[in-house]
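Shown next as structure tokens: one chain only, the form predicted alone.
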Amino acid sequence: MNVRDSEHIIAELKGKENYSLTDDSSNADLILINTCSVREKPVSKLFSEIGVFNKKKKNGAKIGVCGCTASHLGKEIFKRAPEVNFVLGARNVSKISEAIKKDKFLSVDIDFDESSYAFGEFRNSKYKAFVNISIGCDKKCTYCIVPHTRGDEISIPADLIIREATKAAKNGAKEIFLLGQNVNNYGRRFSDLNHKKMDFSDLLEMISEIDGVERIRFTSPHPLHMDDKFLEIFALNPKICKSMHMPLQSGSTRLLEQMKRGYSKEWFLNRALKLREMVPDASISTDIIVGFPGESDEDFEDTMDVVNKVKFEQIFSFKYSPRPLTKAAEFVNQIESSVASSRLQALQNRQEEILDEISKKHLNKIYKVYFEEKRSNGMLAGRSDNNALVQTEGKDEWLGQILDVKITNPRRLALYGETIF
């Protein structure tokens, strides 16, 4: 989501005020660093960065921060970084004009309404198109800032995006990369109050038409909102990829109750294992937060319980952060880092050991893989359609085809591979 709110920020410079791209800071007019407060690392990381920034730039050149770090702090970030020029919300990501022309301009309102907002075209990719489908999020989870910096959860009218999905697939996207906070609730509330009806599964159908478009993906989906038409859609449409982001959180229902996800442990694994039935190569990935106030032995010990049963392909594991304005912040329960940082490595290690597992499974099999970029190493590398990253020797005229690849050798990371005709 940062990535396409920056590609947003990089239209309207292009596009209305005739700026263009530079990788050397030292040359920039207008220097940009678009953050994230999620967990107290970048965060901190952001003043550390401004002041290198401010020590490279030339005379006359302009910092702004942007984005949710922004929101959080607003004009604090003046006060802690006074060679800031300019401080720009996360909802307010359509004032970059204004915000360059005014020294010391705020704008952080988080009830700013831009779901109906057209931006300019810029992607950092022409093979595939991150799309925007809501912004901000409705969810009181007792760990998240996000509610406190993108606002109230707002879904963008469907011929906007039906628009911006087929002028991305005419320009030669042929997979479409749909963002929400929590997708799957796509259609709960949009600013004009008389747009069509409509849920998540509508709108993958509505984009599965569109010529062009071969491959469809989306982050991140709600646990609860999991229903069985989403999951038929999910099974059944063939340009949905076969992976899916599912946020765990904890394997504990009385943690999550804790942490208000809204669905239990039993919930969770009703959703997975009824996936891995429906679709058995899907790929799926996770969140998962260890350390959390008040997390017991047995609470871990169901999270670890969660992660066996469903066999993740990937998983996203860190240790609980207080972060502002969260109601997790002000438990007294707080737990001690050495006992969090013992949990997360054994999560890890053995989510290691399932990778193991699964990547031998990979030997010998044919995916369709939907080339992308060439590495360093000089290997095409791209995904196939369950998500797993796949590299092999090629073409760059390869690029932007969907090919055949044959795996040789399987890694936890990656699998390397020969294409085949």
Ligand code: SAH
Second form
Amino acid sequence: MNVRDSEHIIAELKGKENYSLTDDSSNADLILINTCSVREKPVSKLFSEIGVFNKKKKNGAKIGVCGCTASHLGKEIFKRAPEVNFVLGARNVSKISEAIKKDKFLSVDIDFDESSYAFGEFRNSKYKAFVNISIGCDKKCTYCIVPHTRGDEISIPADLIIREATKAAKNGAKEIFLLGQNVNNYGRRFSDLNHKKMDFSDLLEMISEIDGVERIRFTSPHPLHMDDKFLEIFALNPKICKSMHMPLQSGSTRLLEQMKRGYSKEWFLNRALKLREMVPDASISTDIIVGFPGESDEDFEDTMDVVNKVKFEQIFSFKYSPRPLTKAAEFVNQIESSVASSRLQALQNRQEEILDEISKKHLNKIYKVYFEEKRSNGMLAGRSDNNALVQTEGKDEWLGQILDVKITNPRRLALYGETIF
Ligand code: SAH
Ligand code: SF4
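Here we have the form predicted alone; I need the corresponding form predicted together with ligand SAH.
Up next: the whole complex, starting with the chain shown before.
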């Protein structure tokens, strides 16, 4: 979502204010730092980054801090770093033109409604188009700062989403990547009370009918809202890529309750295994937090049990990081950092074994790969429908094409193969 926010900011500045991008910060008129605050580490990096840019910047150049840390620290950023000219919260991106024209500007209102704002066009990739479908998040997971930085959830009007996806497809993007904190809760609340009633499955069907759209991906769906209708559309619609992100967080029902995730270990396993049965070739990725307050050895074993049963193709694993404004930061039973670290290590070691097992299964398979990038090793890289990273020798004109690749050397992090015609 931050990447897309940055694209929106660049689109506004290029389209309306005559700015262009530079790689050289000492030559820039404006330096923007778009921030994350989900975990503590990026927040602590912010002030050292500001210091570095302040030394490098040319006379009169401005510095702006955007994103979630801007939302949660607000005017404190001015106190700690007076050289910053403006602070623009994650939900205030559309005010960028106003911000750059003032000496000091602060806008971090998490109730500001940008859901119907039509941003200008800028995309980092011509092949893949990120499209936001909602802003904010209505869940109140006890560890998570996002609802406090991005506010309540509002779905973006369907016609705006369709218009954006259609334009991207016309410009050559075969893949539309839908973004939201809770995508499969789409339709929960629109600003326009007369908006047609619809849900995420309806939206997926509408997007799949757009000319030129060949692939649809999305993140993040919430396991709680993975009902049968959603799984069926996922399985049956050929344009929906067969890779699902299912953020588990913990395998322990007791901890899931403490986290206020709204589902149990059994529900998660039921959904994941049903998905494996319905679409055997689908890949499933997940997010896991270790060391949540009160996590016992048994709770962690429950997490490992889910990992062993589902055998995720990819795990994003994090050590719990207490965040300001969240309930869990106040819990008295915080876990020792060394215990969390050793659990994280055990989880990652097990996942490496699982990946070694999984990667062997790809040998000699033929995948449709959408070539998007030329790597520094000279190889072309792209993703299979089920999101495996595939690399082959190839020609530059294959970029932007979906071609069949036979896997000859499956490795843990990438599959190597040969294009077949
Ligand atoms: N809306 C998404 C998550 C967005 S945040 C969802 O519900 O899945 C991305 C990931 O960061 C989360 O899935 C979680 O695993 C991790 N995360 C969030 N808060 C965290 C915290 N306080 N400590 C460690 N990891 C955290
Ligand atoms: Fe955070 Fe939970 Fe919302 Fe995801 S669903 S953004 S983890 S509060």
